[in-house]
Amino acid sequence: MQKYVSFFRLRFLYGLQYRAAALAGIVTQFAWGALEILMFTAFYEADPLAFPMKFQDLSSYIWMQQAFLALYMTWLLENEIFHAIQKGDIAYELCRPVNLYNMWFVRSIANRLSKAILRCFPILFIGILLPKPYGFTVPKDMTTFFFFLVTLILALIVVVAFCMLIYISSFYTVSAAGIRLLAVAMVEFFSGAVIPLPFFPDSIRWVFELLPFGSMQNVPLRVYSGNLQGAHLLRAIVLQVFWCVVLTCGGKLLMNKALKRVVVQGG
């Protein structure tokens, strides 16, 4: 266990060094969040009662989405891992007395956390200074905040476990670029990254919520904004736990199967 804690610490400290990149990300994400809110303002001014979320709740949803984007963006993949598989450098990784899946999993979580910590506080601070209903608001009570933290962690595990499947696909293909593009597009649409899932018709929204993508950013952001409560919240947490187990176990099985067939040429 200690070795994985060391991997986590090293990767986390490594990620904290890129402050200039974080500053650029803060500016970009703040601008993107503001544009999204302005776009939804136009729709809400036409008929505010036609939407499933209050505009203030939607504003909090968008600012939280931008603040914690690094935790949930599936396009944040480590090229080092793809290169290690494609170029044969994975031979060095296999010499280490560690479980390769666990090591990459811990590295990915540390990488995302370091980026999120650098970016979230400035975005939330600016967001909370904005006037209502365009700004970010604090949670309604401590219970909501507690369930937000729980679902935030579970969503992060689901995202990383899904990204592990993309890494593992490199063992079975000449290039994972196609799978990578397809997977990112699917996650962006089905997880509520582009349009929050409550805005979809009920006839298809329940299907989206059952998919693993629906257990990613959709759950914690809706919990924080007060759109997911009671029995629906408990059902969402159970689904998150289910996808955590399924994706992690599936990834480990595929990884073990791939490593048995790995052939590294050259010397």
Second form
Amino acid sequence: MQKYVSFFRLRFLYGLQYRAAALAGIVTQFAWGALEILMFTAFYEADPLAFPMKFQDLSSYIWMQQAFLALYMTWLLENEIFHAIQKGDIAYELCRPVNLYNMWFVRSIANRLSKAILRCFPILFIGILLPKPYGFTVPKDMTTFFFFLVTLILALIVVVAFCMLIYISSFYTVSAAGIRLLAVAMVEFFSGAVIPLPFFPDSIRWVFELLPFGSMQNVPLRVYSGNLQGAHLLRAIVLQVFWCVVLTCGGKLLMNKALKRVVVQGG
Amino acid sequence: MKLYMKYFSIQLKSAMQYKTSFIFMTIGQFLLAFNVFLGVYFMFLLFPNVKGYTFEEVLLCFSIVLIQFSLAECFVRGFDMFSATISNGEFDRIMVRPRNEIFQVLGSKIELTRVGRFLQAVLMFSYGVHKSRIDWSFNKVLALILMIVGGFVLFSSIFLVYATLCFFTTEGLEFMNVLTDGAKEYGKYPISIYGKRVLQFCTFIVPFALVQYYPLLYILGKSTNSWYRFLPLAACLFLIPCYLFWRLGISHYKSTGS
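How about the form predicted together with its partner chain, since we already have the form predicted on its own?
Next comes the full complex, this chain leading.
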């Protein structure tokens, strides 16, 4: 256990070094959030009654989404892992007395967390200064905030477990770029990164919520703004735990299978 | 031109070496753009129109922007990947060859997988044209062609600026994404829906509105100002400062030494 903790610390501190990149990222994400909100405002003006969320909830949703982008975006994959598989560096990794799955898992989590921590505060700070329905608000009570933290962590685990499957797939294909794009496109849409899930018609929304993608950013962001409460919230947490278990177990199984037949291309 | 065709065929052949990967990439590109389309579609299931634009009109707008962008990305991709060219010293080799640098960078990478995105844009465009019942006239077709040319030039100029910044920083700068990916992503709706400030910015500073909003108004018959169709040509002027900036960048170029 201890070795994973120290590995986590190492990766985390390493990630914190990239401050200039983070600054550029913050500017981008701020522009992104602002445009997104302006777009929804235009739709809101077209027909306020048809709007499926409170506007304030939506604003919080969008600012939180931008602030914690690094936690949930599937396209934030680590090229080093793909390289290790393609170029054969994996041979070194296999010599280490650690479980490869756990090590990559810890590494991905550390990487995402360090990026998110560098970026979230300035965005949240500016977001809170914005005028009422466009800015972002603090959650209404401590329980909401507590559940937000719980679902945030569970969602992160689901995302990383899913990304592990993408890494593992590149054991089988050599060139993983295509699969990567496909997976990313799928997650973006079903997880509510394109438009939040409440904007989908009820008839298909319940399917989206059951899929593993619905257990990603959708849950914590809606919990935070108070859009998801009570029985719905509990159901969402149970689903998140379910997908955490299924995805990690599936990943481990596939990984073991892949490692049995791994062929290191020499060089 | 002949040399460019040579570059082109080499790129095509090398892409075809990894057929499965190429096909997956193309499908992936298609799906990524399709996501945005679905986003628009589901928004319009809830709302009948936005600021007076119907679904078909928005589709038309979105598809034109997508055509502009995917053309630019396909042919000007070399500049998008420029930070790698600089940091691995590839640019030194380009400098010593007796051909124009821009030309060589253009030829160094032609991204054919963008066909996926382009295809989708064309499909959406035909649907939009079919449904929005525009009376096509010579002038409107002219406006459309100018829009595509203007947009291609505009996006290429921005890629050029992006690449030039690499001379000073070695790394690409992420905030430039607002102007490239951001414009593609948010250009799906006519710029006016984002409010007056954004429209002003996109008219006078980075002239996106000149290749999207104004000529679109003309094509959709929302405005009779016939000057609007020539505005994309004005947007092409944006290339001039970008090119000068590139020259400045080259004169500052120091090799990374690797």
